[in-house]
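Presented as structure tokens, the chain that follows is alone, the form predicted alone.
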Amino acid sequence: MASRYVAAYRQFWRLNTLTLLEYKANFFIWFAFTIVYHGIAVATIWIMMSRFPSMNGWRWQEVFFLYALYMVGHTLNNTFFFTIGEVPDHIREGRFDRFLVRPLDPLFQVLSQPGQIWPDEFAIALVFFAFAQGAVHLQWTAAGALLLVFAGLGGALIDFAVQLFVATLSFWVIRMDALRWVVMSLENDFTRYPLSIYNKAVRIMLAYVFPFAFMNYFPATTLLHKTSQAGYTVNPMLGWLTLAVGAVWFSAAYLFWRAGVNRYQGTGS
């Protein structure tokens, strides 16, 4: 059984590569757009921090590090799990049925659809992180490197789990575009800056309702020794929990997904 999944996944990446080679111009345009998009995000941080040199004790280099660390987990998720966002379309247009009659897990099939997925954005994220860690003069240790691995893998799982929850709601509410974009905007906008600058309600939402703070803020406070800030103290152990939080959220999201699949009766199209 495992060998069949491995073979199918290899075929998925082969088809992805062939698709990219067929549409080279599209790939390079998207690659350039990705660099510009994240470059503008970093430039926005720099412009804002040039007006306010310290954001509750965070310098612009540290905020840049915060964003780069988020990029690693987020783009890792996009590399392997991006197609989960297409589930509502599959359900609405009646295409989800085909996943149920094939001898492979439906979620695996959703995540391994041929398309134009490539780890280019993840590679860009690693380059940004290389500059960011140099800007903050990160002290590399074995423990710190392990924490970064946990943060990257756990961040990807958190990102995927939240998107899986939203996608699964489509089994009950056919169109979920608005909620998906609300969650994505919440993630993209609020993770760019230190959690400590927000009020208590936002802190709770980003740490416990949607645990995006575990993707970058909590690991960054541990790595940069910034667990004690004005009016907000963070337990340094929280930085080590990203992978565990990601695993718990993924497990819960997958159980919810199974419940949705079992409920699914088709759209009648």
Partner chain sequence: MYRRTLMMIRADRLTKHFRTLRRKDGVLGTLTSLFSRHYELKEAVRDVSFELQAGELVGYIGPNGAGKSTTIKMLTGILVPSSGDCVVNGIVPWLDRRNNGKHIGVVFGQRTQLYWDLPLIESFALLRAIYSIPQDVYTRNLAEFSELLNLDEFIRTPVRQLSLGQRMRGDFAAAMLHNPKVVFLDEPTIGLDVVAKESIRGFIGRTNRERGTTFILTTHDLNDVEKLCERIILIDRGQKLYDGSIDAIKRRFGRNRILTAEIDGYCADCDIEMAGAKLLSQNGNRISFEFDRESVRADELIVALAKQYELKDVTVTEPALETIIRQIYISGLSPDPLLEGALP
The other form holds:
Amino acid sequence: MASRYVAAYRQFWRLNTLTLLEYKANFFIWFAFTIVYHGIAVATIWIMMSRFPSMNGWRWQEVFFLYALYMVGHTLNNTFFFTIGEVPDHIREGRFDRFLVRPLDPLFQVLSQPGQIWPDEFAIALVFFAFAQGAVHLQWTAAGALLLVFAGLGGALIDFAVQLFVATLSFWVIRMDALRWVVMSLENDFTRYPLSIYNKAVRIMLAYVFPFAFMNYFPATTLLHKTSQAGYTVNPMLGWLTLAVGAVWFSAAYLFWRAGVNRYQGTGS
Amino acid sequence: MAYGAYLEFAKRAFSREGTYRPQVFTHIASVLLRVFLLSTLWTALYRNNGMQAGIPLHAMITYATLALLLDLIYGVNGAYVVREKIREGSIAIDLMRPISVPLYVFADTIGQTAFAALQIVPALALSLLLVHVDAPQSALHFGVFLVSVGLGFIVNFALDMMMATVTFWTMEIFGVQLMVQFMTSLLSGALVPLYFFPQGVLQRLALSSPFAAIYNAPLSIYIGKVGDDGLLPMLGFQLIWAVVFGLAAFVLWRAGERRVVIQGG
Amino acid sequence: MYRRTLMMIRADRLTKHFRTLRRKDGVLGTLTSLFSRHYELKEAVRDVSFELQAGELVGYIGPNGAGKSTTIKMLTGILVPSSGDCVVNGIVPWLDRRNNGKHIGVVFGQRTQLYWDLPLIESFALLRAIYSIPQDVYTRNLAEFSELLNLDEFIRTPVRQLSLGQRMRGDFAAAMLHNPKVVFLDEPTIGLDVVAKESIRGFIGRTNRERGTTFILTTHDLNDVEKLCERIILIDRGQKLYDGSIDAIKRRFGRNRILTAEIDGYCADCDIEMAGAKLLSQNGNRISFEFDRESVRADELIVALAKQYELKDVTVTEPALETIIRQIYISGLSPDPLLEGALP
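Please supply the corresponding structure for the form predicted together with the partner chain (the preceding block corresponds to the form predicted alone).
Zooming out: every chain and molecule, the one shown earlier first.
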């Protein structure tokens, strides 16, 4: 049974590579786009903070570090789980039926739909991160390295869990593109700045409801020793919890997904 | 061809837009989310660093909020359909009709924009619950602001249209178009007022680039960053770029059209 | 010859309800539907029962929205019925969907399972992994399907460049690579040209005969059914109207025949006085009569005609299945009288 999944997943990556080779020019354009996209985000932070040098005690290099750390988890998710965003299209265009008549888990099949998927964005994220850790003169220790691994893997899992949750809503509401976009902007925009600038409600939301703060803010406060800034104190142990939070959130999202599939089979919406 | 037909295209685009309810609501919701985020962000920055570039915090929040509302209408990108038509080859059919395709797309975009503009009313009303937005300084200022938005709309549409028209030559241009779109958002002052760019060449370049005509011009007028003497020159600046971009878009379109006629798509 | 029959599919009073959204038109409708929506309950399938033996090739037919696809979705495990039961190859599909998936094949005519950007053979390679198809079975099936469907011409071409006919042939091979016991065909020939239809029909018929694969064929194209199936199940508005052989339905409902005669010379108002026969059309010197086979015998009609006119040529045609079925839909007969004695 498991071998069926392993074999299918290996084929999936082989077909990704073939698709990529089929569209080489397109790949390089998107590669350049990814660099420009993140470059502009960082440039915006730089322009803003060249006028306003302090953001609740964070310098622009530190805000850049926050951005790069988020990017690592987020692009890791994009590399392995990107196709979860296609669920609304699969449902709307009737392709989801196909996943239900094959002898594999439907979620697995959604996540292994061949396309132009490649770890290029993740590679770019690592380059950004290399620059960012240089900019903040990060002190490398074994513990710090382990925390970074937790932050990357756990960050990817949190990101995926939220996307899975949103994708699952499309079993109830057909047009989900816009809502998905809202959560994405919540994730993209709110994670760019230190949690301490927000009011309590937002801090609770980003820590406990959609736990994006575990993707970058909590690990960064621990690593950069910025656990107490502008009157807002963070327990340095929180930075270690990213992987655990990701696991819990993923489990919850998966149960919700199962309910969504059941609903689909009940109504065939 | 009577202009009535173009009015009809615009009407049709308007009612087509209303079909998807969740999109309307979530559009507004996402604007509110960003209004909240940006006001929080600018408040923190001002609290830590004081006022910069002669723009007080309340004016900055007004600027950021209006920028998000303007994005509702500038972000329509009605020219996108041209890209799809060229890719699918159905553009050939449109070229055979007794209408001007760029004018058709313009009318369609106006229809879509009219629907998008309707969303501004509730979005603004709800934003006012979250943040304080300065009232216009005078009826005259507000009138000039609206004219300025109109000119910005034309520059923005011409830019979108040019990007879409490039599809006549190369299909694999979407990524490049998105890159231009993102760079435009930074250079137009949609994300950060251009006055906050580092002083010197960088800021002067940003302020005189055509992209400044899209967001920076109307928003600067609204928050009073432009003095009474500066209003007409600012509109003149926008008008020049609207004409230049409009002509450029038209010339590019004619070249692309000729290409289709000669090579059969 | 003794042939053991095996039950492959049993549907028992399958029923499915849906809640659907009613939309409004126009600018005003658009604006009001932003705030209020109306739902209505629809009974897509009601109390449908039937049994299929292994190796049968059955046409499952009905007009648009009759409930064909909904039935197929319940049999394949995609939908859970509101009530009723079904068993496919000993498995209740929605209870054990993944095991059911191993033994069934599905072709959705309008939705390909092939990967758009990749050569056909690569989709097969992925399916091989998904179904854990042993190497020898895969090689043998691929060779056989390539020959039957002429896949070799385009097996290394990206699917997006294939014609619809080529793509469908690829989809058929894809659905059958893992030797499924039952294959569900949902509008498999829609939009295809005559040559491609023939090729697909040949493939279905041959795999049914030679491999004993059970097929359920859902289609608008009754030519498919007439050429391939002995048995049809007719469904309309969610209910079964008829289940039996094509011959039987023709005998029972296709009582009318058409006689076309070519007359020597010219006549302005050709007609004939005979109960049970009526003039259908006149085109120059060709005249057509429709008559009821039960009350009028063809030879009587011809004799009567020959008395009045000089006949050059006479043909009698029986109605196509399509005509009969259209009549059944239009006349809106309640299912009961049709079902009585219709089962062979």
